[in-house]
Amino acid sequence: MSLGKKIPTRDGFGDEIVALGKENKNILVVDADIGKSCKTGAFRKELPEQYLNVGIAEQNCAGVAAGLATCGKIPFVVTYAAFGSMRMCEMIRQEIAYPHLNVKIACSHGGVTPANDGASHQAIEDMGILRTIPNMTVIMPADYWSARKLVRAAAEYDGPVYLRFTRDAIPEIYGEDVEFEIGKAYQLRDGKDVAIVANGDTVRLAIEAAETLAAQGIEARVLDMHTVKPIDTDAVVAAVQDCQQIITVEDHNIINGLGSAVACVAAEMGKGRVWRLGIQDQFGQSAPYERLLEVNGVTVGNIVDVAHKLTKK
């Protein structure tokens, strides 16, 4: 399949939150003073009465959003992924997830896409941390259109949701008419030799790797596992049963991220093999985005090499 123009998934959030806010006056943005980076500028301009900027005080964002949710509002807390997960973690647990409040945490700058901003702004632990909190749903869209559709799905979903977006531009994969369901993987390609399970900005790499493998006689199934929690157990079980060999690809620490979630399902089945590609349990550094992926082996070439190793075995 051909990939489209490159757009950051944070742009998809910015466009969809405006549309949602116009449709439903209960949808609010609670901003941590970084609206320019997180694409809430249009929302602030067009819907000022539904916009709150609490300043650079992420923990306060969580508390304010929790209070609004108790009044029937649907607040979206907006900040960077590093701060919206780790700095807010206790408040998310105690004030949002424990009482199961309808708060959405929408975070840009996920993974190593902050690139030259360095390790302090590169969130490589966020989804792993938040997926351990009960009542929390964790989502990472793969492109602009899936971001729009999953933001809308999150707004319609009753309960806490963490949404992770990219700062850097990534290619369009889907069209405007595609539909997504929270907790259900989207199969982009079928195959029985190996399954490649990816999410977010690595889905494009999985697609390119599958096309390379097909030319080499290896048919790879490709799953966009946009929802890390709840993981689509049925899709993983089917991949293990049909393919035996699974490669997970993520812009996140391989510990407790997508790879770990998939491996847990396979382990409980007692069959199959899971090879995790992602950030190799190390902090990022200031470097171009693609270079940081390369340093961690998150490349089309490495996915292809691993597929050959697994299918030979």
Contents of the next structure:
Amino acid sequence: MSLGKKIPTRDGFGDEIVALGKENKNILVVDADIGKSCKTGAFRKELPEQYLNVGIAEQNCAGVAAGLATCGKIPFVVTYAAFGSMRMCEMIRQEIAYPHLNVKIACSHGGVTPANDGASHQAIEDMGILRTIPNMTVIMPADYWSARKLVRAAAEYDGPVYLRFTRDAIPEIYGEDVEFEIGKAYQLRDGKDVAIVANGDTVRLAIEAAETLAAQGIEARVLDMHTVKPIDTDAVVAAVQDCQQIITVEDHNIINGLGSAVACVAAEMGKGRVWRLGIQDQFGQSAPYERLLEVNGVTVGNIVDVAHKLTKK
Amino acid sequence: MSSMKENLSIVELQNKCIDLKKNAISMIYKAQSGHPGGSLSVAEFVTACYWHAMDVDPQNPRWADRDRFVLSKGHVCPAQYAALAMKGYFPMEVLDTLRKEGSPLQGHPSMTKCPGIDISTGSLGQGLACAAGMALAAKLDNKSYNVFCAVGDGECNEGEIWEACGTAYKYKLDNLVVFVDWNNLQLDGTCEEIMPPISLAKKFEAFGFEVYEINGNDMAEVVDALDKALASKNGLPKCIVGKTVKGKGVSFMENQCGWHGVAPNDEQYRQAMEELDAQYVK
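Please supply the coordinates for the form predicted in complex with its partner chain, as a counterpart to the form predicted alone shown previously.
All chains and molecules follow, beginning with the one already shown.
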């Protein structure tokens, strides 16, 4: 399959939230003064009655959203992943997840995609943190179109959801007509030699790696595991049974992210092998986005090399 | 739905407050766990809210147009649990299950477990932001309900309290009434020792609130401040700074830091009940 034009997934959020807000006046955006950067500008302009901005006060932002949700509103709290997961963390736990309130934490700048901003703005811990909080659903879409579909799915789901988008542009993978279900992996390619399980901005790398491998006689299954929690256990079990060898690829610390979630399923099966590619438990720096992935081994070439190593008879 | 508000005299409210304090202390005694000091200092405010200021329906705890109550200082929930039981949200016997496995009466309030709890609290500093969100929802929907929020003086150490004040001012939440339970004692010592509050009244005023400074254990003053706060529809959020006594009504608990989170023994419980019984106004 061919990859399309490059567009950040935060744009998918920004476009879909306007459509959702027009359909349902209870859908609100609650910004913390980085709305422009998180692509809520159109919502603010077109739906001013449903737009709130509480200033650079993330803890309060989460609490206000919780209060709004108790009164029937569906607030989308909008910030960067580093702040949405860490500055707001305890408020999300206490006031949103514990009472299972219908609040969505919609975060741009996931992983190392705020590349030039440096380590302070790169969120490599966020999904791991959110994943350990009961009642939370954690999602990272792989492109503009799946971002739109998954934002809609999150709005339709009654409960707390953490959504993570990219700052930087990544290629389109899907078309407008592809459907996504929370908690259900999307299989992009079938294969029995190795399974490459990725999410977010690394799905494109998995697709390219699988194509390279196919040319070399290795058939890779590619799964877009957009929902890290609840993890699609059935898809992981099938991948272990069919392929035995699994490579996980993520723009997140290899500790406690997608790789950990997949490895836990395999470990409990007592079968298969899981090789985690991702951020190597180290802080980033200001550098080009692709370079930051490269220094952590998150590249097409490395996925291919690992696949060869794992499938060597 | 028409108003469910009650119309009690000050004396009736004072006696109701003694009932509430006895129930709160009894719960903590039976559980041998809980926070008596703050439950007693905030009791007049809780009583005045539930039996004077608030429009709620115990038979329909999720009534969309009800007034809301947020106990930001969630550890003093025995005071609110007592009020909820006395109002008929759940049977009085349930009070005996405080802090027991499977009880709706968790050590800190849970909105999914206990009818009448409008938001789960317990981690300090977080309730006011939630209360502001509720008051904001009323404004967005052109509804007339009010939101009452009890915060502790010690809790005002938390930055999120002041962040929430910003939201309350910006969105003109004159339907939000904050009560600061200024008993001057935190867990580790006096407010001055732990983190000098300077002036809580001036701080809230500087953040754009209309402030009422009162004796927070004087029922007539609490009722008067609530009436004034609710009548003032000038776009400003309201703050009642209530000077209170931690442990108010039980002599050996009054102004004692040690009674923050300790349950009375048999003898102490008997004495507390005797002292509270003697305070009923004939």
